[in-house]
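Have a look below at one chain only, the form predicted alone, in structure tokens format.
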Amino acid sequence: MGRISCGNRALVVVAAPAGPYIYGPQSLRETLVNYQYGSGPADVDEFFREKKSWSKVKDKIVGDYINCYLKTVPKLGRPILIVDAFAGPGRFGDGTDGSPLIICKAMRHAANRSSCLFADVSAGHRAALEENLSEYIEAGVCDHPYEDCERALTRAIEMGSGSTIFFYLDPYGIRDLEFDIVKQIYEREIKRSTEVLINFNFRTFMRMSGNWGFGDSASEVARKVKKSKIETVNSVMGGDYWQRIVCDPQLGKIEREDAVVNAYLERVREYFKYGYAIPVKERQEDEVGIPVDELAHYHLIFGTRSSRAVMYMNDVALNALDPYLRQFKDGLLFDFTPQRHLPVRRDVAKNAIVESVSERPLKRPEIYEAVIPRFFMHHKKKDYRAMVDELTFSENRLFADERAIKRRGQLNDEVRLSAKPWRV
């Protein structure tokens, strides 16, 4: 098998010696590394000094979903592999966990045949990662960190031919996300469970595609795009379609962001049945007046072939974004939630529920898996459960198989629901 190239990094970091030990839950030893921060070759990038609020949102999504993932995929009966190809040092300077520790701690409760691979191009990051993950390396949960994503992804594809694999790609920019490289993950054999979560940074995309601003005219954007690293951006986006979008004078800044991300998603959906973008946003606590919807700090691109995975990620994403969305209505006279974040109306969702059982009766979990992929990040599973109850007991649009009901007037996940009355 050929090697996978992930591009080069400009960040060079050397970690300082490990600092004092601190003790956390379950008496697990955790090492807090005293990094030296700066821009020199012996410094750690300022990004890792402390975990910013938007990184907390991103890591909450990653951690919560990994927990769901590890409770579900063991049922497939195959080895489980999680790959974090841009791992960083493993812990921030303020002592908070980075994605490698979040993943390894989740692995504690996973099946015995679960393992993970980590990589980072920085020698300093790898040294810190080695220390921060020492107990997990010793326990066989993960290997020693790989020198770059090239080696980690190549190793994952080689050793994971019969495994279910979750790839988490969170690079420092977008240049390391060449589409032809990522596509090799997408093209894994369809019968093997493959999921991917990619951090796509639209603001970095703006800089690389010409450092244009939203105040620029369409002609000015086009001029800057011509001077940008077009071929690099084309390789990341998997084509030049993005150029027509960013130069469209009819699009405002939010519309342009949505159009670029959605166009990229269409490429992802060529390989995955389900592909979604999860905006990583944070609440502005110090904002005065009516809050304004802004660009996302990141978009997490989620690709999967499993409707059940979509159901889990739906709730994980909504829970993480909830604080941001609440600011548009909490304490305000009116609901100022931006149109792009408004959920589909309940009557539309209910019609979809009834439609889902029109061909054959379904149990509640099957209804969720049929409806939620159509309305990703609109309503939580508990909301659909309430709708099913209303459709059954109040509106008489769903009909339950009474033989499976254990308590009168209460549904359970074993009750089949139909759009027509049951014949006794």
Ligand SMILES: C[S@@+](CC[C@H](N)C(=O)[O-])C[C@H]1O[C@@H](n2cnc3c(N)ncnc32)[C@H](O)[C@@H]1O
The other form holds:
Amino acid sequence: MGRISCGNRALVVVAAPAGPYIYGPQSLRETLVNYQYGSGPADVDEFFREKKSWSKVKDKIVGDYINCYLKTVPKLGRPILIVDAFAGPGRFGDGTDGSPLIICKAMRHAANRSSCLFADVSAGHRAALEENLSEYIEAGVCDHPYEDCERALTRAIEMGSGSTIFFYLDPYGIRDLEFDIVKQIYEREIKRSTEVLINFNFRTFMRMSGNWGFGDSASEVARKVKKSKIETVNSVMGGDYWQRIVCDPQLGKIEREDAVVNAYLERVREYFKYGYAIPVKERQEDEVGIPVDELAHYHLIFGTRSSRAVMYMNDVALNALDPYLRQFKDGLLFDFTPQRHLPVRRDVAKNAIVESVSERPLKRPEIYEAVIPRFFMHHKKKDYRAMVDELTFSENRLFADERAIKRRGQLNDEVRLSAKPWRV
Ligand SMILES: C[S@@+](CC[C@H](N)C(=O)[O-])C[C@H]1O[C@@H](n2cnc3c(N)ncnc32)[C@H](O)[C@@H]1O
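Could you output the structure for the form predicted together with this ligand, given that the previous block was the form predicted alone?
Below is the whole assembly, all chains and molecules, this chain first.
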């Protein structure tokens, strides 16, 4: 058992009996953290006692993507800054890492010129965060946490004017995501790389926009919307366009979720070339019978100007959602994948591949970057690679520039592919 201080309180770190099932130094399952839980200023919220299964899905997306990010963006030759503006205490009571530790460990692993900036409005969380990040603060990887997201965002934009910046915004609800504040990020100089990942909580949106139910009539929804925190929701959504959607009697539960999220994405796409929503969903282990597609716990809104970033996030998101999506197929006689999660048919994706090289020959990675943004979260990169092989070697619809081929019958990333045969 170890003891670390947290402000004027003590955090007790309990080492569970080491068993044969704990693998590797990355596993923190052996450490339980006994924060003082509660809602007082020095406490840690109950939320952090144990990481929920859907938060694990979210954190897998954040961690896997940050790892890719830190491998790629150094090529831009700029300092790298990662901002986690709703950081939490850094570690959950069950010993698992929160986003700040996930980010700092990825940075240590990548060992490049990067730093991060954290904020949390709760004094108790900041105190715990300071403790949990102490080695990174000492090493100069990050500074002491800021007191609120607004200050952190402003500071990041000021100090990182020439930097490559990734913003992670993970509030409890949506109230703190005021569009005008978030917009500061979107409006960063276009020449600099800026990416955002925002946790948009549709369930909170529903509550704040009137707590309407899916069985409510259109007039009932309209009445509830009127009584809701309409101005707050308008300021989060960056307009009142959402009201038309929630009051539309034609839309069912799932369609309404999709329509609200897509409309919000349209706002994000005014600033970013690419904007996508990744639904955070987990497999229902205890469910019997055919699984039912449900509302997402939340959506991670991803904004970027880089098609390469889209390509990485595509695979990261599909890997994280894989257990959820597999439940509609695994052990079932038919494929019950819900319509909205069905990938585009392979023949359609193949046509898009051929179309991508119609103007000029492209190398394989360029093809992925042309096609994946059109079909985000449909197929993984390795599936496109297989399609390119089929188009080249079986279907004669792609033609390889033989000069770059190293092994007969095998493509590599340097080979250009064309829709027309090459002249020799
Ligand atoms: C969902 S939790 C973040 C969890 C964290 N990303 C993780 O993975 O461990 C949201 C956090 O935002 C903090 N928070 C709420 N309002 C805030 C604000 N205006 N500025 C900064 N932090 C805020 C809360 O205290 C809470 O710790």
